[in-house]
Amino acid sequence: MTRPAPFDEDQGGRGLPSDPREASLRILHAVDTRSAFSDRLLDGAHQRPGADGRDRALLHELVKGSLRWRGRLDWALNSRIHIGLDAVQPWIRNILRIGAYQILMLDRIPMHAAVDESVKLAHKYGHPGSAGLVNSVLRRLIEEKELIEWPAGDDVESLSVWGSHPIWITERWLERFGPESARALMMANNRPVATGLRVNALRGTREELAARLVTEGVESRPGTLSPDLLWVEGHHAPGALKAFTEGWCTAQDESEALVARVLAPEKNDRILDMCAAPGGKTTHIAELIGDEGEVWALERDKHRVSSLENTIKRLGDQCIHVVHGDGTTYEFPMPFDRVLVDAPCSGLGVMGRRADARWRKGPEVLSEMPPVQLELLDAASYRVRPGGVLVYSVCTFEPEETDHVVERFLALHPDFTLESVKGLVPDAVVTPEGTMRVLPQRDGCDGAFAARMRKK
């Protein structure tokens, strides 16, 4: 056996072999072992040269599917590995994995295929006798596939596997929305999950931006919480879009979107974005100004920093001042109007699009990301002019990050008041508090939140 060293992820997954399977084994095993990011080596692989739709197409259902059903598949597998699935090496682990959400999950690949394809890449990755382990398992849940009977309790273990989700996540949403909306939220999480692309209002209108993506064989719908945003049908990775690197448009989910919204940005406004990269929302306060007034987009990550700065020069917003530098302690000389804190957060608004984050956290995290994000408010909130707006968002819509947070930064700093989103975005989106707080299984999007507050 000779094992393949592991590609070079800084080239975003365009060293990955060509065949899809083999292509999905070496990114689900950077995620296992390396903490790699799936969706940057998917979009790598799906720019590649000559890359054929349909490989493309079963690569990204294969890494998806695999890992937002991975708790249904290792529960299945589990039972059937007489070791049990965690004493088996990763590379084989990931192959079972793959060949069970086939077999499992998928009814358009014939099972042989699956079970064929599977054994070749064990004999490959494997070590000896690995092979045949691969070719029993999957040729016994083959067998008993109509015979498996997925756990249907309302108890937190049954749901944890039920919905693929963690129990410690499992547990806090069964405690907060109940089974009913908590089946409802993991499902929606599970969903196969659309591309949107936001339209870069400096270059024309989203009817126009749905025009273009036509001519390129692209079909689009409109979103229908964020009037600037359509959501792309099919595997299309954006950088392989014409509109796209012409700069009509800058990936972005509808929920993100939203939060320039938020902010209301007004023409020569100076406004500050503490937490800039990768862009997304920073060109799109430059859009609304169009690009009348000055925007700084701070980022601490030096190595984002040329992220962003591409961003902007693709998008051709001229307003956009990149600083690099840290938002809790970089001194500026002047106020600003407003103030975007889009703050480092757990993500579990986002477990939908990025699959592999839901396996990669733990509940430690919700005690961790608090005390950052109140220490970036309490930055920005010196740099807010009197009367100017500071506006905070996340993506996610656990209590310890959302309202807890909002209501410690306004105990701590009485000078501020907390203003209604009302009227800025989607009556559907906004609290009884006035924030905004977007909900997958509600909104069909991925989770977020903002507040809007006023400087008195």
The other form holds:
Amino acid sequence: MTRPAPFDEDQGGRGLPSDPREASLRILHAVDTRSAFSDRLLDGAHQRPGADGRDRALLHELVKGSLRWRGRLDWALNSRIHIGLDAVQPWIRNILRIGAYQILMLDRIPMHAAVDESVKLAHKYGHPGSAGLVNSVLRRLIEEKELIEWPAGDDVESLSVWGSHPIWITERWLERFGPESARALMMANNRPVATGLRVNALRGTREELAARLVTEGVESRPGTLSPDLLWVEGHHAPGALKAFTEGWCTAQDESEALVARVLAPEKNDRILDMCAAPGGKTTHIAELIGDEGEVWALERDKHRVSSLENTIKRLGDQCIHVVHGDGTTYEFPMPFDRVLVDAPCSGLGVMGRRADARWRKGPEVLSEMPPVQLELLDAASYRVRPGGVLVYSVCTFEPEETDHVVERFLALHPDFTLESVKGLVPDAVVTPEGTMRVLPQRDGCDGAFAARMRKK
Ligand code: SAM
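Switching forms now, from the form predicted alone to the form predicted together with S-adenosylmethionine (SAM), please provide the structure.
Okay, now the whole complex, with that chain kicking things off.
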């Protein structure tokens, strides 16, 4: 048996096989064994010239679905393998997951196709005998499918399987939100994620963008929280849309499209975006001021600087100055009217979109990130002019990275006061403290947090 060589990840997903099941296996294996990012590989695969639309959709479904439902799939598989799923070699483990996903979670794929294709993959990727294991386990799953009862209790172990999230996240959300809301949050993370497109206001209105999309056969509906966003119906890779390549829009979640509104920039402001790449919020800020003013976009990661530059070029914003540097140390000679710190975070608010992240991260992330976030905020505080505005945002809603960071910052910087975001974003996402909190189970998009502070 010749084991397929790992594909070259530097090519993104462009080196993947064209068969969607085999390609999904390669991606899941790379995620599992090399901590690869499924989104990056899928984006590359979707951009392959000549990729068939239906194959593209199946590949996306198999990768994202198997990752989202891994908790349930592993539970169902584990009890049907005498040595246990963990003892199965990684290629075969992922073949079983993809097969089980098709059998248990999809209704449009014939069962025999799910088994036959999995067995073929096992012949190609596994040790001798693996194909027999895959065949017998998946056939048993088909026979017993209707009898499976997912754990229904409100205890952490049951809920972790039912909602397909790791124990540590389940425990945390169960304690914080209670069983009903924790279930709703997990299910929100398990549904297919919609694509949001934020209109480039320098080109036209949201309605004009919707009309342009229709000419490409793409239907959309307006966002309910953000006046700038459209939700695209069906699965469309943004990079494959003309409206996108021609600079009419940016791919963004609705929660993210609220952050620049919290900053509420005005024409002729001098603004600093301290954690800018890939530029979703930087470009939104430039659009909100009609490209009149100065937007300084700082980014520490060199590779991400080029993605930032590409975004700006595609959208045609003239007022943005890109700076490659570290936000905690870079010296600007001038003060800013507004500073945005869209800080790196645990990403616990975007576990639906980044389906692999929930299995990759551990609870330590919640003690590692706050000092980093506080350090960035501290550096930002000196750059805001007296009377200026500082906004802190993260794509998480965990107290350690949100309220606690803001409380610590305000305690260390009595020259700043918290200002309510009421009137800047819909009331539904404004907390009693006046910060913004977006929750997937309530608001139907990614989770996020933002706080607006003013320097005295
Ligand atoms: N604002 C971006 C957007 O809306 O597209 C997303 C920003 S992402 C949450 C955080 C970014 O901060 C990453 O690109 C990361 O490389 C960058 N970053 C992390 N630490 C930094 C630092 N000390 N200085 C500047 N950038 C930093």
